[in-house]
Every structure is written in structure tokens, then in C-alpha cells.
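Just the one chain here, the form predicted alone, laid out as C-alpha cells.
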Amino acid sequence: MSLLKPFSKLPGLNTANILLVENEEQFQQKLADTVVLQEKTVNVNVRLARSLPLPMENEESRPRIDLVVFIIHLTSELSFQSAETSLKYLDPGYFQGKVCFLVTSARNVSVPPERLVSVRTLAASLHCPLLCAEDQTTEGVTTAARRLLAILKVAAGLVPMATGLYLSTLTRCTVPSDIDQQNFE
């Protein structure tokens, strides 16, 4: 069980790879799917994951890991709190810019607005991008898939002129400071 690093492999030419984790299991095959099928350019390879650690006995072949995705379903609180305790086996590179948060069920009624202010305030805490997808449509999925694969390209050296941690400071979450108040007058 040790922590994953973002630079311990050389990267592959031409080549991406995005690890998805996500403890129940329900949007992480269909959105891999879709990320390998949306892509012609460059070579993605998809990884899937239930929690971190990634087990030890495949080590020396897995590839560089170039953005690690948290799948957060806000209609389950195990969904969060799994997401929360596998941060702690990622290495501090991976936060300039190659972890992404991504939450489904964000306009369900029955989800509690506190969950959803957790995982902003998670997500601004690390200084890491929150993006909000639609798991029930083949068109929210096609969505989700072209926004992670736009950071994907950057985290992993695709694109001239682009890093991970200039992305992340464009795109990362911030909490309003004023998310606490309960009266929004």
C-alpha cells in the first residue's frame, strides 16, 4: 500500500491515461467508454478503480497515471466518503492540477444541499477542479467525457503551452466565503 506518484513512470508518447474511482461502480464503465470512443487523436487508456490504494502486484506495469477522477454520486454518502479517505494514498504532485472531481445527481431533489457544499468545499480545499455530470443521459455522459478529456490532454502534456496546475488555477472550485450562512437575504 503506497501512495501513488504522478512522475515515477515516464509518460508514453502520444499517449493518455485517466484513472476513474469510484466505489459503487454505476457511471464509471459507461463514462470510460465514452472517453476511449469520443478520442481519434491521441491514445487513452482508461483505468478503473473502486478506492485507492491501486494494489501492488501489477506496480512496475502500470503506466503513468496522468488525472485521477473521483466519481462522487451526492445521493450516497458512502460515495464521499470513500472519494475522501482514498485522497490520502495520492502523492501531493497529483494536486498541481491531475485530480478532478466529478459529481452526478448535483439537481436531484432528495440529495441534501450539505453534501453537495462537502464536496465544493473538499474540492476548493485541494485546489482542485469540481464538475458536475448527468449519469442518467447518453448525452450528459458524452458531455462529462469531452470535459474530461480537455483536462486530461493538459495534465498529460498534449497541449503546447498548457500545464496541469495552470488549468487547475482556471478551473478549480472555490467556496464563496459566505456558503455557511443558512439566511441568503
Contents of the next structure:
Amino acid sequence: MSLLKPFSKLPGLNTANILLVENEEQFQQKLADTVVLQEKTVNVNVRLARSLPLPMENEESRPRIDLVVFIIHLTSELSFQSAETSLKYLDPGYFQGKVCFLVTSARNVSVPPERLVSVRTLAASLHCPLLCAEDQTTEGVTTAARRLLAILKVAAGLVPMATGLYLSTLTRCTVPSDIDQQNFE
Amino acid sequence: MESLDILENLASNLETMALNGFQATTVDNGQKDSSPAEMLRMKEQMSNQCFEMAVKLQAGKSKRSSCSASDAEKDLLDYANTLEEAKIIHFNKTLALHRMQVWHAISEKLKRSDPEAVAMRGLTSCSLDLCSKIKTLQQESCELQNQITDVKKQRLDLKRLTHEKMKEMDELKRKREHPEAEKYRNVLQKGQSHLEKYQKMATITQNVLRGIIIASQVNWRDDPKLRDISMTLEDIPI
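Having seen the form predicted alone, please provide the structure of the form predicted in complex with the partner chain.
Below: every chain and molecule of the assembly, starting with the one above.
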């Protein structure tokens, strides 16, 4: 079992590495470009993957991954399932503030609402933040990139007085109880 | 988001200015400088990362042999709560510390005799005057408020009393009508029936008289008494 471990390698100086995992491989590229453009003071390396486990060939050359982002498109069920299976290949040490879920097309009318609810329950059970992003406009991509960068900097230890674990109590996803859901409807 | 960027720039500028005594060179974006500000930042980052790894090692050492998921959840909530409380206490203490530092700086400044200190002393005396004025005004407004509430209470009492009096009056009126109305009604009915009877008798008698005068073919216009009588015969409908 090739688990991805958070602390098995030494961190680079003033560097942060982010891994974007997406089954469809369409939003990754745009997001990666924007993330690299946004950040000026820190070296940000973005690695893209379709799913975990990562191939064994670059095991040695791969740097330490500070933040793993699962991009889930709500329009396809496959996206969610692939993300769920990839979760098994992550070391439990990642779930203390080094994993983030990014969801697109949450406002889409054709999306069944149960999918978002299941993603939310998954994120809540793992105590990870859940971000919603708008992938069609450049502004949406920029906003998503900025938010990811904020979480990345904390996860990589580049923000003094804050670590991923410290922040995870603030950013964790919560699931509204059934009562709230009914009032909403 | 732009304001956050501005704040970030300001913070980095402050960093460089704080180390002005060490002849810090300007920092270009993207270049790796060995200016003291940068080195301090690197040091902070490395200590943060080491701290993270130390925490991880600590957690790895104290592994519990058997723990179920539900127990772990409950414990997690408790630990998170204690953590939050510790964070809050720490933050409050930092705030208090900052307050004390600011106050100390202000008091030190006030003791000296720069033009700035003179201005500050003037300001403090002004603010003291204003505070005493505010206090007196607040007391006055409090008293006025109390007076207003008293007057309102009195008004409400009076209203209530008037309501009660009106209710009593209504009841008395109703009570008085009832027994008197009974006798009144009976007497009225009797009187009315009498009146009708006599009216009928009068009509009939008048008609009979009219008939007699016409049938007897008497010239009633010549006799003054007969003329008076026949002129006063009204035509009363039955």
C-alpha cells in the first residue's frame, strides 16, 4: 500500500507544494496557473494528479506535499466516487489540516442535492474544509485560487503562530441537522 | 481581497522599516534576498514547521491501544473545547498585555515635556471635562426619564379609573331602565288601547252626525250653531 505520508520528507525553504486531484482533469490546469500567478512571495509548486495512489516512479523526486485538494464536480457521480477511493491512499496524518475538498457547480440546477449533502457529510466526518468554487469565470477561478493559497500557506507552516491542526477546528465543514434542512425547504 | 493585499504589503514594509538600523536592502518580489527581514521570516517558518513535526512525533508516541470511533469522537469534542478555551484565554491575555503596553507608553509620554506631551495633556483635560459633562447630562436625562415614567403611570391609573366609572354608569343605566320600563310599558299599552277605543267612538259619532245632517236636508249654513258644528267635523280616517 503506497500511502502518501505528510512528514516523510523535509520541507523546502519558503516553498509550498499543493497536489490537485481531479478525475476529469479539466479544472486542475486553470487553477494551477492561477495559483502560481497569484502568489509572489512564496514558491508554490502545483502537482496535478488524476487519482491516488500516485505512481511509484517519481516517489523519490517528488517533494513533500503540504496540501491535497480533491476537486469534485457535482455534475458527475464518478467524480465523487473517484475522490472517495483516492482517500484510502492518504496517510491519516494528512487529515489534520492538510486535506481540502473543492466542489464545483454547486449552484447548478441539474445537480441532485443529495450529492452535495453526501460530499458535506464526507468532509464533516473527516474534519476537513469544504470550499465551493465557480469554475466558469476567471473571477471564480481567482477567488478559489486565493482561498486555496490561504489554506496552503498555513498547512505548509509558512504562517507564524498557525498550523494546519490549529486551523482545522475553525475551517472544518459542518453538516446542518435535519431540522435546519426542513426549515430551509 | 484588495484590502488584505494592502495590509500584507504594509506589514512587509513595517518589517523592513523595523530593521532599519541594520541597513536592510529593499526586497524585490521573487528574488531571494538575504536581508534580515527575509531571514527572520525564514526562521519563523522553519520553527513553525519543526513545531508541527514535533507535535506529530508526540502524537505518535502516545498511542492508545484500543479506542473505538465513537469514543474518539467524544474525546475529540472535549479536546477541541479545551483547545478553544485555551485559545480564548491566550488571546485575552495578549490583548490585556497590549493594553498595558499602550497605557505605559502614554503615561511615559505624558510625564515628559515635549510639545507633543503638552498637546496630549491638553487633550486629556479636554476629554475629562467632556466626561464630567456627559455624566451630569446623563443624570439629568435619567431624572427626566423617571419623571416621564411617573407621569405615564398616573395617566394610566386615571384611564383605568375612568374606564371603571364608565362601566359602572353603564350598569346602573341598564339596571334602572329595567324595573321602570316594565310598569311604564304596561301603562303605555293600556293608555294606547283606551286612546284607540275613544278615537274610534269619536269617528263613528262624527260620521253618524254628518249622515244625520245630510239626510235631514236641513240648511245648516243659515243656523250659526249648526254651521259651527258641521265646520268642525273632521275627516278622520278610520
